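Below, in structure tokens: the form predicted alone, a single chain.
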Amino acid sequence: MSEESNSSEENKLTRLNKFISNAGVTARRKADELIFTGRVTVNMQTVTEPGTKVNPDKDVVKVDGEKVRPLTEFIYVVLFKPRGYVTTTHDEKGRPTVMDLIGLNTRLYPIGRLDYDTDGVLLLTNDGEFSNMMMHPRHKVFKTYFAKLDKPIEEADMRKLREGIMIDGKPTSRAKVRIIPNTADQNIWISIHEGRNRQVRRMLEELGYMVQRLKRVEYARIGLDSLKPGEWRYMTEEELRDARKLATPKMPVFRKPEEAGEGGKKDKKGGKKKKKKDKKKKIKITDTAVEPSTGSDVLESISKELEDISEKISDTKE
């Protein structure tokens, strides 16, 4: 066999966990579990190493005895998950799942999870590679939540959230947190890029706050738009493209020191003093990035919801 043929064969090889994920069977991490537990075979041989290379054109890969076939079409869905639904494809307790809300004749898998009693944006797809991009902490794809607390949040506690909170002996990554303008100090936006179990609630509980209401309003800057609880839509091409950009590592930008103008003097760091003011402005803009792009619409719907809840409480008391 020629060197050219060997090179062509090698180019077709792909990691087993990636092949399973790209075929829409499950997300990459779950694919690793399937392989580790001996549920995957390659050409009738059980394989337990996720990094095993396979040739999609020649090798026969099976999961639990069912042949894995590469997908020809990827689907991306945005769902307004209501409270009272579990984020899984099947629930052993018989509770309603998010899959009950989507009537497509294809296998989709949730990207991450939303708690049973949390509602909001949930992304689903059969594209395992995209799912992995959105979920893996190293890509730092942020999810933004509206949280109503039982009491006003202290500035010192917001600083702690921005630095990281210890949960189960391990610090969380830095969160973005901001009090919602023109509302009580107990209403906040909070953004995280990790996906630990009930993470937002646990971070706030660790600081002594009870979360009375939690709603995810954005994932990778993808919002609900005009969706109502239980409704879904296809992700737009623009949303998909922008989400991929968010997950793509950014190359560092190196700037050459600017030469001083007439009579201008450089400071010790090689830049003009005027540049320091520009830098402060940039930092200020970054701090407000936690607020959703659809913030006003989201806040309006949440405010109406909170008003309805208050009215119901008042009616009950009377």
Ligand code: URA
Given for the second form:
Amino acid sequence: MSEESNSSEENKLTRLNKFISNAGVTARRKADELIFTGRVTVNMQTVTEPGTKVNPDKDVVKVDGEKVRPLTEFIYVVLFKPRGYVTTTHDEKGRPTVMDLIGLNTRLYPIGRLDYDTDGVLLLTNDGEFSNMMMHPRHKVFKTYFAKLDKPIEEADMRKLREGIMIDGKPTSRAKVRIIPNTADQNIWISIHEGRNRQVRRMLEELGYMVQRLKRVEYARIGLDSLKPGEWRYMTEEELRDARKLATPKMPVFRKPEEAGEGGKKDKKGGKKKKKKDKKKKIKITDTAVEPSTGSDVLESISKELEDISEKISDTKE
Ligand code: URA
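Starting from the form predicted alone above, please write out the structure of the form predicted in complex with uracil.
The next block holds the full complex; its first chain is the one shown before.
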């Protein structure tokens, strides 16, 4: 019954009799009978052909007027959030919300937030456990952003971002950051795994930069693919599996105090003891942003912004 034609939509389509029996209403043959005898409606229309294809996420199937709910209703969506939309289910100021872009019957919730002025990958689901896996800082699931700054970034500031920036009296976790190759030095990839309010903008503001453009290009390495602003797709099985793998709790890394730069062992004279294998033990903060796995596509999609570095996008507050 669905008119959507993209392939992920087609994968979702299922025969009406199968849908009814899978939902636990009755056995397949009995479902056929229900359909033949006109007791089944799809989107308010009586359907008498058991092989009619329905989309469990979009089509409303009723038997004797009772809505049939699939047993497994978890849905995972990737939305290209455009700028000018809020990431809430309802906005008091009446601004458009990301929910306006997704016409599914199921109630979905965004996994984390994107500012009104930030666009890019927004994941949505009704699976609370998955959402938690993606968002909890313990799982260290990275999100990668393209940021265009008002001026070229200094090497020393990139180091600071990698070490952590103090915001709201608490240091941020180490970001991965890198100037986008072959572009101006004010275009960077930055990856973080926390989700504090306006975190990327505020980290950069702390260092004296204005973020003129911010686009999330990946979340758990899930990118936009060919989506255009405002469009969405279902997450693929592979993306879902890989995202779960990424979120598997990491082994804690224990560091000796001297390596962590706190205190450090003292020699008998009270001076700092010299480490023998300095090179091995030294913690190097050389993390650079993992380039988005869809790097070249992303570069293509943001090429206009990369070329037009004089573009000024007002940083309207939500
Ligand atoms: N950091 C920000 O500053 N804004 C976002 O929308 C996401 C991350």
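C-alpha atoms forming the largest set that superposes within 1.5 Å between two forms make up the rigid core. Positions refer to the first chain, counted from 1. All figures in this text were calculated on a predicted structure; none of them were measured in a lab.
Fit the two forms on the rigid core and the C-alpha of residue 40 turns out 35.3 Å off between these two forms.
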